[in-house]
Every structure is written in C-alpha cells, then in structure tokens.
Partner chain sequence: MVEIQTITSKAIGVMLVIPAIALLTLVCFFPLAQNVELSFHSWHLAIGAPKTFVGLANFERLIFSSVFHTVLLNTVTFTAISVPLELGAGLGLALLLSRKFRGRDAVLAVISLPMLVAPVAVGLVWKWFYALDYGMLNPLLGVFGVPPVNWLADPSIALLSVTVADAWTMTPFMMLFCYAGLQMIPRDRYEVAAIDGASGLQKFRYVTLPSIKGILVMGLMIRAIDAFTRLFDLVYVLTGGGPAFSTEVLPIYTFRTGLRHFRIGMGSALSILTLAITVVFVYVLWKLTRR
Amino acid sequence: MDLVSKLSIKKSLRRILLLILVVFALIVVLLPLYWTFSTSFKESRAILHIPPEFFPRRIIFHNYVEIFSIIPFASLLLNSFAVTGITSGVSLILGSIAAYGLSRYEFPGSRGIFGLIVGTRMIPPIAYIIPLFLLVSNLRLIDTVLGLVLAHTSITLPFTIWIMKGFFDELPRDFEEAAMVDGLSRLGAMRVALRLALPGLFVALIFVFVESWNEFMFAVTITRNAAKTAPVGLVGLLQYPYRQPWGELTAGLLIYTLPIFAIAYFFEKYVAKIYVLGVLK
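In the form predicted together with its partner chain, let's see this chain only.
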C-alpha cells in the first residue's frame, strides 16, 4: 500500500471516530430531555407501564391541559413573568445609570465601588439569604412579587453594572461630547450613550431574564402562595397526594422551559458571550 492511501485511510478513520464521539455527546445531552418530552405526551397508564415505553404508542395532549387545573399553573407563570419583568426593569435602569456614572465620571472611591460590585458577583446567595429573609419579612414583603424582586436584584444588579460599564468604556466619548456641544444637557448626552450601548443592554437583559426566571432558592424561601413562581409550583407537585403526576409535571416543565429554549435558539451567539467572554474580560 502506498503512503497516500495509508494517510487517507488514517484520515477517514479519524473522521469516523470524531463522528462517533459527537453522536455519543448528543445522545447523552438529549436522552434525559427526550424522556421528559415523551412522557409529557403519554397517558398516565403508559407512564406507569413496566417496562417503560421508549416511544409513546398513543400521543395525547391531555397533560398540557391538566397541568393548568391540578395546580394554578397560569398564575404561577404570571408570577414568574412579573418577577422576571420587574427584576429586569429595575436592574437594567439602575444598573446602566450606575455603570454610566462609573465609566464617565471619576470621583473619590469610584474604583473601589466598582471593585466591590465585581466582588459581589462571587458571593453566593447562601451567604446572605437568612438575613435577607428577615429583612423581607420585616418589610412585610413575604409572599409578594416585590419581595422576591428585591432578592433577585442582589444577583442581577451587580452583573448589569459590570457588563454595562464594559460597554460604556469601549464607547468613544466623542458622540456625547458632540451632543453636548450641540446643546444637549448631560442627561441628553447620557441618553445618546445609552442608545449606542443598546447591544450591551440586550446582553444584560438576556442574562437577567435567564437568571431570574430560573431562580429557585430565594423563590422557595420568600414566596408561599400568592406570589409563588412556576419552579416552586412544579417542585411542589412531588408532594402531590397518592401519586406523583409525572405526565402533568413534565408538560408543565416543558412549558416553563420554553422561554429558555427560545433564548437558546434565537440568541445563541449572545449566550456564549455572556457566560464565557463575560467572565474572561
């Protein structure tokens, strides 16, 4: 056998190995998700069948209706949206204003403050959740959307400030100076800068949304009934009397995760940026 064909055999062997490994990784990632997905379309008789059906024999949508009646899932989702929406609003508004201040104006202690905010990102919520619970109950905000929003901003606000300061630092000052020469106030100049940093706001929004939508520990601590969020309600189904309603639970799980799937699908490039480049900066 000549050298060229030997090399090409080696090359195609390599490609096959690569293919096998990639397929294996995809199977490992998708199998647990598939099990949840397929269960949500099964009748309860099929769910409790031994051995389990890998492919549902009959596909039904009953679970997607039933999840809204065995728990108040609509109001749980609404609470989740309210908490996530208000948390995003508060974090983005206060965070970008503060980031602008830290980026454009030097004042005594401004560097220290920024260092403190970056440091806050490393502090795990478990390190302050007990006093925060006491604070929220002293403010009479237990089981309210606002109480949970307060808790969530402790995570999302430092991140917003951090990422927005990065964006403002990279933005040339010329635009704002030109705006001010044109007779705009400092506030007007800030508005110009904010518009230019819109991609930054967008990146921050995605992060804040995912973080607040997915958050569980604060939610299970602060909410009881009226302000209960979707993840707390779904976990509560495990305590359901008689049997764990896995058909309804998996259906609810998929509805709850839908916004996250949408973000992963539409904003994949941003996601890598937030979780990787953000850290590397």
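Since we've got the form predicted together with its partner chain here, give me the form predicted on its own too.
Nothing else is written out below except the one chain.
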C-alpha cells in the first residue's frame, strides 16, 4: 500500500470518527428535547407504558389545553414576561451607562471596580440568597414583580457591564470625538457609541433574557402567589400527591421554551459576534 492510500484511509477514519462524535453529541442534546415533545402529545397511560413508546401511537392535544386549567399558567407566563422584560430593560440601560464610563474614562481604581464587578459573577447566587431575601423583605417587596426584578438584576447587571465594556473597548473613539466637535454632549456621543455597539446590545439582551427567563431559585424564594413565575408553577405540579401530570407538565415546558427558541433563531448571528470580538477569551 502506497503512502497516498494510507493518508486517504487515515483521513477517512478521521471523518468517520468525527461523524460518530457529532451524531453522539446530537443524540445527547436532542433526545431529552424530543422525549419532552413526544410526551406532551401522549395519554397518561401511554406515558407510563412499559416498554416506553418512543413514537406516540395516538397524538392528543389535551395536555396543552389542560395545563391552563390545572394551574393559572397564563398569569404565570405574564409574570415571567413582566419580570424578564423589566430586568432586561434595567440591565441594558444601567449596564450600558456603566460600561461606557468604565471604557472611556480612566480614573484611580477604575480597573479595580471593573474587576470587582466581574468578580461578582464568580459568586454563586445561592451564597447571597439569604441577604438578598432579607433586603427584599425589609423593602416590603416580597411576592412582588419589583422585588423579583431587583433579585434578577443583581445577577444580570454585572454580566451586562462585562459584555458591553468589551464592545465599547473595540469601538474607535473618533466617531464620538467628531460628534462632540459638531456640538453633541458626552451623552449624545454615548448614543453614537450605542448605535455602533448594537450587536453588543443584542448579545447582552439575549443572555440577560435567557438568564432571567430561566431563573428559579430567586423566584421560588421571593414569590408566593401574586408574582409567581412559570418555572415555579410548573415545578409545583410535581407535588401532586397521587399522580404527577407528566403530559401537562411537558406541554407547559414546551410552551415556556418557545421564546428561547425564537430568540435563538432570530439573533443567532449576534451571539456569534461576541466570539469575533473576543469578549469571552
């Protein structure tokens, strides 16, 4: 066997090995999602059938209707949208202003302040859940949307500052200086920089939205009934004493994940932008 044939065989084996790894990774990632999807269209007896039914024999849509009757799922979704929307807005506004100041102004301790902000991301939220609960309780914000927004902002704001500062650092200052020469204030120059950093805003929005939308620990600790979010309500279905409504639960999970799929589909190119700029390096 000549050298060319050996190299061709090695190249083919590498491709086959890579294909096997890709298929295995897809199975690990997509199988739980498919099982949730198929379970949401099964009857109760089919869900618990032995051996398991990988493909539903009879497709029903009753679970998607029932989830709105066994729990107030519509109001839970509205609470989740309210908390996530307000948290995203507050984080983007305050985070962009803080990131712009840290990027454009050098003052004693500026690097230390930025390091402290980034360092808060290293602390697991469970470590300060009790102080945060006491703070929200003293402010009389228990079981309110505003109290949950305060808790979510504590974990999303540092990340927003980190992301936006990376984008501002990559922007040349010539445009802002030209804008100020034309008569704009520093605030007007910051608006110019924000227009140039729109990919960064989209990236920050995606991560802030997903983190706030999927958050469970603060929601179950701070909320009771009025401000309860969808994750807390869905987990509550597991507390049924005699039967866990797996069909309704999986239907609610798929409805709840639709906004995440929509964001991933429409803003995928902006997520890739963060790697181009090297913010996560």
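Numbering follows the first chain given and starts at 1. C-alpha atoms forming the largest set that superposes within 1.5 Å between two forms make up the rigid core. All values reported here derive from a predicted model rather than from experimental measurement.
Superposing on the rigid core, is the CA of M217 displaced by 2 Å or more between the two forms? No, M217 moves less than 2 Å.
Given a core-based superposition, decide whether the C-alpha of L48 shifts by 2 Å or more between the two forms. L48 C-alpha, core-superposed: shift of 2 Å or more.
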